[in-house]
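Presented as structure tokens, the chain that follows is alone, the form predicted on its own.
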Amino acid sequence: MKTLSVGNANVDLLLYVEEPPACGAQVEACLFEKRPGGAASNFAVAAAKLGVSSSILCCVGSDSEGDWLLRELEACGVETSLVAHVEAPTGFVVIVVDKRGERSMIAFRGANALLAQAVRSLNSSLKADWVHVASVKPDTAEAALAIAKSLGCNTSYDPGSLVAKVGLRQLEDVFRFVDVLFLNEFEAATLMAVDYEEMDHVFEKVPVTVVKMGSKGSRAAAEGCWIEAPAFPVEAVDTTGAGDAFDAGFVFAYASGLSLREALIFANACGALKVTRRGSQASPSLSEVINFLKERGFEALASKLLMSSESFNRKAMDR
């Protein structure tokens, strides 16, 4: 299986604190780390760790931070030939993580603001089974997903909280090219608050809509029916990137032929393992997820997933 993720790549500056500061106040961080991040970058790394042939389309600056990001991605097995070097500083995000593992973020888009011009470079030479677009504005997302569908790729879109605020009407044109829509609970609530009466149109336009609910698990709507899967209780250290690890896990499992509920369970496991580790790209390997599922009574699912993924990857290699 070959995936392409489209979206942001950032330098994450993580500050770990007991409690985030109130307005006008100051707190001391107990730990500081510099790590690679960005939703599309996180997805690409998470997919690669699951054994997927993973590539990314993003923009970085022609600076040392951009070079560092690419080295980090390549070290994780992500193919970077579609990355554009642009005349803008590489994007970065300041992330404050509290003692519960919850985070607050301030983002500087930098090079990421020029993603639209990089998307225009996509053409018939694109080699991917699945294209995932993450935290990208509707017009740019539509352009990338339309190209992907025209080339016969499966597609997914995780708009992120900022894009969700624009409402459903601004996203309708994008949905025409989306096979799987990922939302977290906040984003789903935001969309309904803006255009409550039109929420049902999402389920008419998108074959599968997945809602990530953190410690409450996840649910998905397909063909007018909701399917739910429970969360795995773990001690959270850092929730940054958990949603991207979930997305990659779901795409991997669903594309491998598992049922919708099985894909949700596998994705929940990917997200659960991620939150036990610091950094947005500390997602688990396939063997780690399989062992995690076995330890929690999902031996049959773990075995089925392994066999299905091996078969899926063999078919992809034959093509």
Given for the second form:
Amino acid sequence: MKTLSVGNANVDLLLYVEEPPACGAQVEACLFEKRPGGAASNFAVAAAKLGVSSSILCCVGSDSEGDWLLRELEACGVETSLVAHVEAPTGFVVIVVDKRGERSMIAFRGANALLAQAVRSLNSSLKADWVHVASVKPDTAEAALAIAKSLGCNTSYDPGSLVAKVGLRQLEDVFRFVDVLFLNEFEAATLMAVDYEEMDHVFEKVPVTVVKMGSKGSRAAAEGCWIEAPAFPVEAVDTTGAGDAFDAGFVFAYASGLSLREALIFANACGALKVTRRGSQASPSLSEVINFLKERGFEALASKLLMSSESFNRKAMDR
Ligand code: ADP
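Next block: the form predicted together with adenosine-5'-diphosphate (ADP), after the form predicted on its own:
Full complex below, order starting with the chain above.
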């Protein structure tokens, strides 16, 4: 299986605190880390760790931080030939993580603001079975997903919290090109005041809608039915990037031929393992997820996933 992830790549500056500061207050951070991040970059790394042939289309600055991000992506096995070096500084995000693992963020978009130009360079030479667009505004997402669909790819879109605020109407045009829509609970609430009956109607244009619900797990709607899978209880230290690890897990499992429920369970395991570790790209490898599922009584699902993904990868290599 080959995935292309389209969206942001950032330098994450992580500050770990007991409690985030109130307005006008100052708090001490007990730990500071600089890590690669950005939703599309996180997804690309998470997919590569699951054994998927993973590439990324994003923009970085022609600066040392941009070079560093590329080296980090390549070290994780992500193919970077579609990355654009642009005349703007590489994007930064300051992330404050509290003692419960919950985070607040301040983003400087920088080079990411020029993604629309890079998307225009996508053409028929694109080699991917699945194109995932993450945290990208609707018009740019629509352009990328329309190209992907015209080339016969499966697609997913995770609009992210800022985009959810633009409202459903602006997203409806994008939905025409989306096979799987990912939202978290906050985004779903912002879009339609969390009336799941309403969502059946609203998302009739999207074959599968997945709602990620943090420590409560996830649910998915397809053909008017909701399926739910509870989260795996774990001790969360950092929830940054959990949604991206979840998305990559879901795409991997669903494209490998697992049912919707099985894909949710697999994706929940990816998200749960991620939150036990620091950093937005600390997503698990395939063998870590398989072992985790086995330890929690999902041996049959783990074996089925291994068999399905092997045969799926064989078919993809034959193509
Ligand atoms: P996002 O990062 O997009 O806001 P969530 O916070 O809902 O998404 O996390 C994505 C998935 O990761 C959840 O659906 C769940 O499967 C898993 N997850 C997140 N937080 C926890 C937690 N505290 N315990 C167990 N699993 C979690």
